[in-house]
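Shown here is one chain on its own, the form predicted on its own, set out as structure tokens.
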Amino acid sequence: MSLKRETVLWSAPPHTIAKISILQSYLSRWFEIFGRTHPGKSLWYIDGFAGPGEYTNSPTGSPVAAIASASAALQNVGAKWWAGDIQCVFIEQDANTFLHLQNKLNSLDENPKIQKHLFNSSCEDGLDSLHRQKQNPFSPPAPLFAFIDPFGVKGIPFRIVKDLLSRDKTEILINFDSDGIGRIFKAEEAANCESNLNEIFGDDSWKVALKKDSAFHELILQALDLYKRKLRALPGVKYVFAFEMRSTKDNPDYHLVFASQHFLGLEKMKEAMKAIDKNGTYSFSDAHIGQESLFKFNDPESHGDRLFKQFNGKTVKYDEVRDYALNESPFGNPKTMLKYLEEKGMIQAKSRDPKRRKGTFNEDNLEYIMFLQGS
């Protein structure tokens, strides 16, 4: 939903402060696991639309929560971090948010290894005068994380994303306006729609992915739908998956995308959103066409029914069901739904470990899983 930003500080929603803990959550997974693994080489976090750090009802807006973050990670490995310094890069373009924005940064506690880079510009110029600098996350190419929220439908166009996503080792958390993207194809030239879709899309894939006759709730899903293949059509780019935010269970309010090109980046993600709290003030949706469904991190018999129907008298490996479980259902692994398919008899796999109990998959010793025709 397109909102117009009327203060420099405003009182974030539930599903906002939920957003942020997700952010929070990851990006400490994240920089633990490159701290770890990517000796010398800079970590970089990109927030494209920055904001003021800060909300009225919370002190902890995306910047803050970045910071955190990386702090946290810091202390955590301690001596085993073997990488170089946490590059921080800010990008808001209201002149007075970007003010407060400073000071609300100046006033955190010093840690030599995280640097800040703060741009007042719009996120596409930001980028720009970042790719300028002589430290920068993209020549050579560094571990990047991307988050790019902006306040409304405009701000993204898909080339910037089609630029970050071209390099190994970087993930985009993206806020999909699938409300307002659907409002302006509803609008048409109202609304300057051709101009702006193409630019979110990257071309007019949508003339022929949207459909006018279609409800409102079943267009915003044609949008999301057509904007993850286009994410997954990016080369090496594997792994997209997206969740709506909703206010209640009848009320979306965006998706949340996901894409990365390596699934341990999505496993992590997944834990992150199943680690907050879900207090009833907000929920998840699966976000696929033609389903109502909200997530159900313990339920994988419905989700179970849907993988089964995807390898129906198929013989495939472990890591091409891991790949659907990740793209398709809301586990960071398919272990309990091929359980349950196997416990229903749907399933045969062939292990390596002659002990191998049943309902049990080490993805090492599995040779491959056989879903059988017709169950």
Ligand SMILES: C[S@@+](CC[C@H](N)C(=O)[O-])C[C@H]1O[C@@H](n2cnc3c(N)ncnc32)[C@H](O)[C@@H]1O
Contents of the next structure:
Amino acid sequence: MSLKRETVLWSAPPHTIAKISILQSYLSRWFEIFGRTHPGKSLWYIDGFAGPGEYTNSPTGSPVAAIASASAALQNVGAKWWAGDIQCVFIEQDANTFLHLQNKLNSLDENPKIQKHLFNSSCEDGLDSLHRQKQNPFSPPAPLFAFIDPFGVKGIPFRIVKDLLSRDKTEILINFDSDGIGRIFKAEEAANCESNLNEIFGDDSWKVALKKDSAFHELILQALDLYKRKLRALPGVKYVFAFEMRSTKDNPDYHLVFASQHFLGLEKMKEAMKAIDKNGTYSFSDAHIGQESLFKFNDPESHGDRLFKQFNGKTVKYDEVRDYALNESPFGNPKTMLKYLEEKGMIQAKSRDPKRRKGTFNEDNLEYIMFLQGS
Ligand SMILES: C[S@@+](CC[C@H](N)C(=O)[O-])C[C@H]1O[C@@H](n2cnc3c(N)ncnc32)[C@H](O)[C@@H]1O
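Write the structure block of the form predicted in complex with the named molecule for the protein whose form predicted on its own appears above.
Up next: the whole complex, starting with the chain shown before.
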């Protein structure tokens, strides 16, 4: 959803507050995990569309949320923190908004291990400036999490996303305005469709993927599906998932697209989503074309049946099933779906543990899972 803003501070709608909570919750996990496991390495967080740092109805914009997560992680990990400093980059194009952000961040009292780098520029120029600095996250590559949260569709050319994800241990969370893409496509040249969509998708593959005669919601899913495929085609990017966030009353709000090179990233991101889901304000959708879109985190049956169809008649390793569950289901792992399938006699699991109980799937002991031939 595209938002317009007239003053430096504005009131955050509930979906913005939910998005920031997801970010904060995920980053706490991310900083803790990397803090414990990457001796001496700086951890980099980049907020490419940082905003003013607060709202008229909330003291916590995304930059403040990131710093709160970093501080909490440093405190929780304590003496077991092996990584170096936490480097937070905030890029904001609007001069007044940037000033407000600067003052807001200066008023925070944070751990000296947290260092801030602020750029009053476009996201693209800010990243270029960062590249040119002596100390930067790109050489040698450091663990990096980028949050890309524009108003609308402009300002995130695919080449930026591709460049960020070309480095090892990079993850990205994008507020993807699929609705805006649908509107640009429908408006054709009146919305400068060709050059805008070429920039967003990195090429003209949208000309084949988006169908002129589609209903609007279908068009949105086509745009999202193409974007996910483009991300997953990048070397090393094995985990991509899009969450459609919608308030219980309204239509879809926007899609959060997450891309990672490591299964643990998507597993932890789903945990952060699930925590938001608990308060009942939001529901999520895995937004796949041709599927019922809303999902519940506690409904393994329908996704279990889909999992079975995917591997019908095959014998596979746990990791393959885990990757499918991460990319194609709401679950952070396949275990509840496998339990359901085993209870129905549709799979057999071979474990090295002679005492394995039915319905349990310890990945360290599992040799393979056999999906019995079904119709
Ligand atoms: C959706 S708001 C960001 C909200 C913030 N991420 C949060 O969660 O609190 C988008 C911000 O990006 C800024 N902006 C717009 N175009 C930009 C660009 N090309 N590069 C960097 N910032 C931009 C806007 O001024 C606005 O403050």
